[in-house]
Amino acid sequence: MAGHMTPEEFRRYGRQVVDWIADYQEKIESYPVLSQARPGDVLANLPAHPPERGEGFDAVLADFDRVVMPGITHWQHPGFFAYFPSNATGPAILGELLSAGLGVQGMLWATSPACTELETRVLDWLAELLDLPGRFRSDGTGGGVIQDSASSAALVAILAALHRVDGGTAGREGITRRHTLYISSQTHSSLEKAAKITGIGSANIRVVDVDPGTLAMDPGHLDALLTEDAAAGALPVMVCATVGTTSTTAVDPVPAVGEVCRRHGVWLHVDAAYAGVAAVCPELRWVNDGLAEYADSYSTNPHKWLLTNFDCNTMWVADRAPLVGALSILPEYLRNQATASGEVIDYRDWQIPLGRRFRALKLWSVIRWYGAEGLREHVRTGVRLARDLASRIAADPRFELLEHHPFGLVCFRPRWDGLADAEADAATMRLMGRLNASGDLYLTHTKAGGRVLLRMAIGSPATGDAHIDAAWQRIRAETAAGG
C-alpha cells in the first residue's frame, strides 16, 4: 500500500515535473495546435474503475504521455491564434507552485494574513501600473480583489448593484418586482448568465442597440430604453459596458455611457477582460476614458493577455460598501477577534464561493520579474505583429479587413468573389476548417454585419515574427485552393 509521499519522494518527482514543463516549452512547436483526439479518445484509454492499490507517481507520469498529452490542445503554441490568449509563463507557473505548496485557504484574514495583504498590494500595484483611478484603491473606499474570471466579477457587480439599488432588500426577501439589466448584442454571454444566477431573468436583460460601424453601444437607445423601464415600473440595476468585445474588440463609449447612467443613478460596470491590461503601456491609456467620472466596477484579466496563467481576474469597485454589504455572512464558526475589529479585509466577502486559493502569489510573481518594462514590452510586441498581419490583409485584394483592431485581434475573410453571402459564409467556415486541420495554425471564427469572419488572436509569448509570417502564407495558400 502506497503511503504519504515523503518530502524526498517529493523533491524527485517535483524535479521530474519541472523538467517536463520546461522540455515541453522547449518542444512545443512539434505538436499540432489543436488535439487530434475524436470524441471518447480519452476515456478509452482510462481504466473505468480506480486503482485498489496506489500505483506510485512513475505510472501517472507515463499516462501523463501517454493518454492525456493527446487530448490537449496546446494553447501555449506559437501558432494558437483562436481565443484571446491565456498565458502561461514560468514566473506565472512558479508562483502557481508555491501556492499548491502552501495549501492555503485565504478565505478570512485570520487563515493567513499573507494570502489576504499580498492581495491587496499587488491589486493596488497593478491599479498603478495601468493607471487606473484613485478611488479604486484599497487606501479609499474602494478596492481591488482576485477573482477567477470575468464572468464572476460581473455576477458579484450585479448583486453589488442590487445591494445598493434597493438597500439589500433582494438580499433578504428575494426579487419581488421587475429589474432590468442593459447590455448590448456585443456583450459576453457570461452576462446572461449572471441574469439569470441573480434572479434578474434573462426575460429582464434589455439589449442596447450598437453603432453597425464600430459595434459601439448606443448611448441614445441606453437612454431611450431606460426611461421607458423605469416609467412602467422596473428598477434598473446595472449596465455594462465593454472595452474589447470577445468578437471583435469592440469598444463601447464608457464616458457617454456613464453620463447616461450617472442621470439614471445606474450601477456602470465596465468590462475589459481582455483589453485592460493594455493600459500597461501609455499609448493605450484611452482604454480608461471614462472610469475615473463614471465607473462603479471594472474588470481586467491578467491570465489572458499579462503573462500570468489562467485563472486570475481582477476586479475593482468604487465603493466596498455595496459589495461587502451583499455577499457578506458571519457564522459563528468564521467569527474572530481580526474580522471583529474591523480592522483587515476578509475577501471571503468580495466573492461568491467561500474559499479561495493564494492567486495573488503567481501574479506578484509575474509583476516582479517581467516588471513595468517587460509587461509593455509583451503587450506592444502583440499590438504590432497585430498590425503587421492587418497590413498584409489590407493589401491583399482577395481578403477583406475587419477595421478596428487597435490591440491583439485581427478579424478578416476572403471575399470570396462571385459566392452569394451565404455560400460566401460557408467557404469561409469550409477555409477556417482546413487551416485548423493542418496542425499549424488554430482559429476561430465570429460573425459580424451578418458576415462570417475569421478571427486571429495573437499575444502568446513565443508567437513571433516568423509563425505570423507562416500562418499568413498558409492562410493565402489555402484560400487559394479554392472554398
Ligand SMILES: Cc1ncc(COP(=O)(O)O)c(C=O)c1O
Given for the second form:
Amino acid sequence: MAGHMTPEEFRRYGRQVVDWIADYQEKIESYPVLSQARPGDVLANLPAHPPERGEGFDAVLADFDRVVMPGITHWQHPGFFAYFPSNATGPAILGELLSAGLGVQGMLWATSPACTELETRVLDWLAELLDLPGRFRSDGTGGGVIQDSASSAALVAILAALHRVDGGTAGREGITRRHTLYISSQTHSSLEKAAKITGIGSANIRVVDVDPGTLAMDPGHLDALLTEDAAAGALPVMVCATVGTTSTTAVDPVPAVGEVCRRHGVWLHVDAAYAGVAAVCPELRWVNDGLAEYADSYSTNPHKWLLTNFDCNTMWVADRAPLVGALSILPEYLRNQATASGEVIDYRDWQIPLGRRFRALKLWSVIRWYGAEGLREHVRTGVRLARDLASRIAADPRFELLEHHPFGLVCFRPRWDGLADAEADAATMRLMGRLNASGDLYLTHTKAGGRVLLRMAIGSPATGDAHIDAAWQRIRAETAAGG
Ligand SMILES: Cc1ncc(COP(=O)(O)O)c(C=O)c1O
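Would you generate the structure of this protein in the form predicted in complex with the named molecule, following the form predicted on its own above?
Whole complex next, starting from this chain.
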C-alpha cells in the first residue's frame, strides 16, 4: 500500500504544481480558448477502472497534461469573452490553497472560530468597499455570508422570505393560499429552479413585463400582479430584481420595484451576480440605488468579475432573523457552548448545506493584495475596454450595437443586409461558430428583441487593448467573409 504523502513529498509536488500554474499563466495565450475536444474524447483517455495500487504523483501530473488539458476551455485566456468572466488570480488561488491545506470545515463557529470571524470581517469589508447599506453589516440587524453561488443565494433568500411571510406553511394549507414569486423574462434561470426546489413551483411564478427597449422590469405591472394575486388569496413571497441581467446586463429599477414591494409587504431580493461588484468604483455606485431603502437581501459574485476564483458568492440580508429562523436546526450532536451562549455566528444557519468551506481566505487574500484601488482599477479597465469596443462597433455600418453597455458586456450583431431576420440570425450563429473554432477568442450569444446577438463579456485580468483589437479585427474579417 502506498503510504500517505509525507510533508516532504507534499513540499516537492506542491512546488511542481505551483510552478505548473505559474507556467500556465505565462503561456495561456498559446492555447486555443475553447477546448477542441469532442464528446467522449477525455473519457476515452481515462482508464475504466481505478488503480489497485497507488501511483506516484508524477503520473497524475503527466496525465493531467496529456488527458485533462486538451479538454479544458481556458477561462483565464485574454480572448475569453463568453458568458461572464470567472476571474482566478494569484492571491485568490493561494488563498484557496491555504484553505485546502487547513482542511477546515467551518459549519459552526466552534469548529474553527477564524473561519467564521474572518468571513464576518471580510463581508463587512466588502460591504464597505461596495458602499452597501449599514443594515447589511454584521453590527446591524443583518449581515453577510459567503455562498457557493448566486443560485444558492436566491434559494436562501426565498426560504427566508417564506419564513417571514408565514413560516413557509401556506403551500401545505391548500391551493387557495398558494405562494407566488415575481421575476421578469430577463431574470436568471436560478430563480425558477429555486421556485421548484422550495415547492413554490414554476406555475406560481409570475413573470412581470419588461420595457421592450431597456428590458428592465415594469414596476406598474408588478404592482398590478401583486394586487391581483393578493385579491385571489395568494401569498406573494418574493420579488427578484436584477442589476445586470445575464443576457444583456439590463438593470431593473430597484427603487420603483422596492417601493411596490414595500406597499405590498413583499420581500425584495436584488440579484447583482455579475454587476454588483462594479460598486467598488464610486462612478458606478448607482448600481446600489434603492438597496438602502428597500432590499431585504442582496447578492453579488466576486467569483465573476472581482478577481476571486469560483466559488465565492457574497450575500447580505438586512435582517438575519428570518434567514436564521428558516434554516436553523440544532441536533444534539451540534450543540456546543459557544452556540448556546448566543455570542457567535454559526454560518450553517445561513446556507443550505451543513458543511462549509473556508472561502473567506481567498476573498481576504484578494482584497488585501489589490486594495480598494486595485479592485477599482480592474473594474475600470473592463468598463473602458467595453466602451472602446462598443464605439468601434457603433462606427461600423455593417454592425448593430445594443446601446446599453454600462459594464464589461457588449452585445451586437452584424446587419447582414438583404437577409430576412431568421436567415440573418442563422448567419450570426454560423459566424459565432467560426470565431469560436478559430481558437483565438470565445464568445456566446443571446436573444433580445427577438434577434440573436453576440455577447462579448470583457473582464479577464489578462485582457488588454491588444486583445480587444485582435478580436474585433477577426470579427470584422469573418463577417466580411460572409454569413
Ligand atoms: C444575474 C445572474 N444571476 C445569477 C447567476 C448565477 O450565478 P451562479 O453561477 O453564481 O449561480 C448569474 C450567472 O451568470 C447571473 O448572471
